[in-house]
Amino acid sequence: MILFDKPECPFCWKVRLAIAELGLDVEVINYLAPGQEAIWRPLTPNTTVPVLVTDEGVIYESDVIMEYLADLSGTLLPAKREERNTARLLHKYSDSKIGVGLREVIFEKRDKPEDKWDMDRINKGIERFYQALPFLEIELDNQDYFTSCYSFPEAAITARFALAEAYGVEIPVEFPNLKSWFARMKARPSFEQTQPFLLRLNR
């Protein structure tokens, strides 16, 4: 299998997490590579990565890649069928609500100098990534996972949640599940072989 990614993108991110925990042999290719982008961009119509080419075809969007790989695997989501709805509906949270603050954060961060960020943008963006992390909290509770396994969420949040602190935006104190959680996240060999290089420059 061949996978096209961008090494910061929270959706790439989150399915090379999936791989590394599966322990899938997987070349990951640049998308800005040279001679790369000739060769995928065709392969979706979104024209953006990751996409995944397999011996059963190609799959050019993150939610489904995440799906093809739980079923290759038999791993990834949880065996009870109420706990794969809930791993599905954290994994479109984290996307559709933890996701827009952050983007906010780091689209006015990214690539510019400190004296040029837009400070309301930029608080706005953190102000809603706060208010995404309550109901986290409560559906974590004190549990290893967000399930009975490391699922969809593991993957998808701790990429988030990774972009987030490499930005500067903490995972406040009164949200110690959550905090707990993501220290253990970071400590699985998936995570360090996965995050980009900027989040190694930055540690």
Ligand SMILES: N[C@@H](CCC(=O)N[C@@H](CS)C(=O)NCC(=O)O)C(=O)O
Given for the second form:
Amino acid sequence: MILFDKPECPFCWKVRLAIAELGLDVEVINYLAPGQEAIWRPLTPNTTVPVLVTDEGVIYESDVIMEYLADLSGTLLPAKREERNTARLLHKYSDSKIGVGLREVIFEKRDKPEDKWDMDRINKGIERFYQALPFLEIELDNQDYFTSCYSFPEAAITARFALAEAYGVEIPVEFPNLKSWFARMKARPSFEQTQPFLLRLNR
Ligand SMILES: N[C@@H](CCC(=O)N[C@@H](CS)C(=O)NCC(=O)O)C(=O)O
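Please supply the corresponding structure for the form predicted together with the named molecule (the preceding block corresponds to the form predicted alone).
Time for the whole complex; same chain goes first.
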């Protein structure tokens, strides 16, 4: 399989984490590498990465790719239907609710010197990110994973939290379950294996 990938994109990072956790043999190609854009753009009507090329066809949209990886491996979703629903709902929550505030922070800080940052936009984005956390803190409780195994929310939320951290937004102490969960996720080999090079430099 081939994954067309943007290293610092949270949707792509989530897919890379899932691939690493599953130990799948996938060639990861940077979407901007010379000559690659002409290959992947025509494969998707949505003009976005990630795009996964498989023997069974081309899959775009990260949530559909995650479902494909779960289907293929039989291990990325919990066995119980009720838990599978939880995993899918939290995955959706990560892509929509957690992403919106963070996007403001990242877009404002990225490619701009610090003295040009719009602190009002940044603070509003951080506030919005924090507002998304109480629900996750309660859902996680003090379990190892959001469901009974490493699943969609682990990959999706790890990528979001790691991007937050790289842009100076820590998980506040009021969320001890999320803080220790995130520390555990970062200690997994999949994190080191998939971390974008640019974010490593920022640490
Ligand atoms: N709904 C899409 C969103 C993916 C997305 O927004 N990807 C961005 C990067 S984060 C992208 O490819 N942007 C086009 C570009 O950078 O040229 C998914 O879940 O796969």
